[in-house]
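Read the single chain below, which is given as C-alpha cells and is the form predicted alone.
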Amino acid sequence: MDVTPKPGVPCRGMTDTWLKKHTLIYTGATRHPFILAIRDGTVDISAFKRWLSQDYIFVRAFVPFVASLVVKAWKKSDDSHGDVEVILSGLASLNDEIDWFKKQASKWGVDLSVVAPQKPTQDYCRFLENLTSPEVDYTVGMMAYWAIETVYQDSFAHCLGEGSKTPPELEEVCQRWGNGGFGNYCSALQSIADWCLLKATDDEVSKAEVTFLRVLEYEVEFWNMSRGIPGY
C-alpha cells in the first residue's frame, strides 16, 4: 500500500514529542527479543507460529475497529486531509491480510480452526472493541490505530535492515509490514493523527497520550505471549 501524507498536513507534532517521551516503552515494542530473535536468525519457530495464530485472531478483531473510524472520520473530520479515503484504504487491504494469514498457516502446519485465544490476545481485542465505541473521540482512536500499524512497521522494517540474518522463509512476513509502501501508510495516518491532536480539547489530548501507551503495553505483551513467557 502507497498512501503519502496530504499536502498541508503537519508531519511534524505531538504523535513525534511522545514518541520521545516514551522512547524506553516504544524501543520495548519496537525491539522487543521476539523481533530481536527474527532478524539475527534465532527465533524458535513454535514462538513464530504461536504468534502467527494469535495475530489472525487480532487482525480479525482489527476489522471492526478500522470499519468504525470510517465511520467517525466522515461524521468528525472536515474531509480536506483525506481521512475517509486514507483509512479506508487500510479497510480494504484488511481481506488480503486474513487471507495472507491463512495461506501462511497453511504453509507452517497451523490449524487455525482450533486455535484459542491467549489472555493477551483477549486483552488486546477487548481494547479494540472498546475503542469502537461511538463515545470515544475520533482523535483517540485515530491514535491507536497509528500506533499499531507503526509498531508493526518499524519492527519488521528493523529484521529487513542492513545486517539483519532474518531467515529467507520468514522475509515475506516482515515485507508485509516492514516495506516502504506501507511506511508511508503509517506516516498519512500519523500526519491525521497530529492534525487530529491540533484540533483536539486538552482531554482529547490526554486520552489519546494514555491510548498511546496502552497500545505499545499490549504490543510487548503480545510478542511476550508469542515467545512463551510464563504467566503469558
Ligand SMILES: Cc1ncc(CNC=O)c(N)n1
Second form
Amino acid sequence: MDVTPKPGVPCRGMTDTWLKKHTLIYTGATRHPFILAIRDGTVDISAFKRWLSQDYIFVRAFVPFVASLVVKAWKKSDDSHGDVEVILSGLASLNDEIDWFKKQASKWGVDLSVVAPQKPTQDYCRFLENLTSPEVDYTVGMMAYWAIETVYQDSFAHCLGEGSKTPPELEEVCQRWGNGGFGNYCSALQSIADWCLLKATDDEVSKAEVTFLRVLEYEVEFWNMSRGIPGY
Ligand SMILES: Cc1ncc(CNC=O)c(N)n1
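And the form predicted in complex with the ligand, for comparison with the form predicted alone?
Everything in the complex follows now, all chains and molecules, and the chain you saw is the first one.
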C-alpha cells in the first residue's frame, strides 16, 4: 500500500473522521442557542452570569483532569511529539483562567464563593474525574481534552465572526476561547490525539469515540443549563 502523502491532499486523522460522522451533534454543541444568542446580541444577562459561575466550577475540576494527562504523557515511553510541554502550557493557561474568572465575576457582580454546582455541572465534573483515573488510556484522555477545548474554541470564535452582533461587554469573554492562538493550541491537541489514535488498539479507538460523543452531550447539557431551560 502506498502511504506517502499526496501533495495537496490533506492527511485526515481519526478526529476529522468523527467530526464529519457526528457533525449533527457537534454542531448542536458549537452552535447552541446560548451561543447564537451571544452572537446576535439577545443573550439574557442572568443566563450569562449563570454560565460564568457554573463554568468557574467546571474549570476548577478541569485542572486535575489536565494534570492527569501530564502524568500519563510523562509515563508513556514515546514523547517525540513534546506532549508534556503542550499539556503543561495548557495547565499554565488554566492558572490564568481561574484568575480571569474571578475578575469577570467581580465585574458582573457574581459571588463565586456561594455558587453551588447545578446537576449538569456535577455530572460533567464527575465525568472528568472518572477520566482522571490511571485506568483510562492516555489516548482516550487526550481525545477528550481536545474535544472539550475545541467545542469552546469553535463556539466562541463563531461569536466573533463576520456579521456577529456580540455585545461589546461580552467580546472579551468570546476572545478568551475564540482567539486564533487558542485555535492553534486546539490544533496541537488534535495532532496529538490523532497520533495516539493511529497507534491505538481497536478497543481504545472505540472507547475514544464513545467518549467523544459523551463530551459533546455534556457540553450541550451545560449550555442548556446556562440558558435556563426549565427543569434546571
Ligand atoms: C463546559 C466547558 N467546556 C470547555 C471549556 C474550555 N476549557 C477550559 O476553559 C470550559 N471552560 N467549559
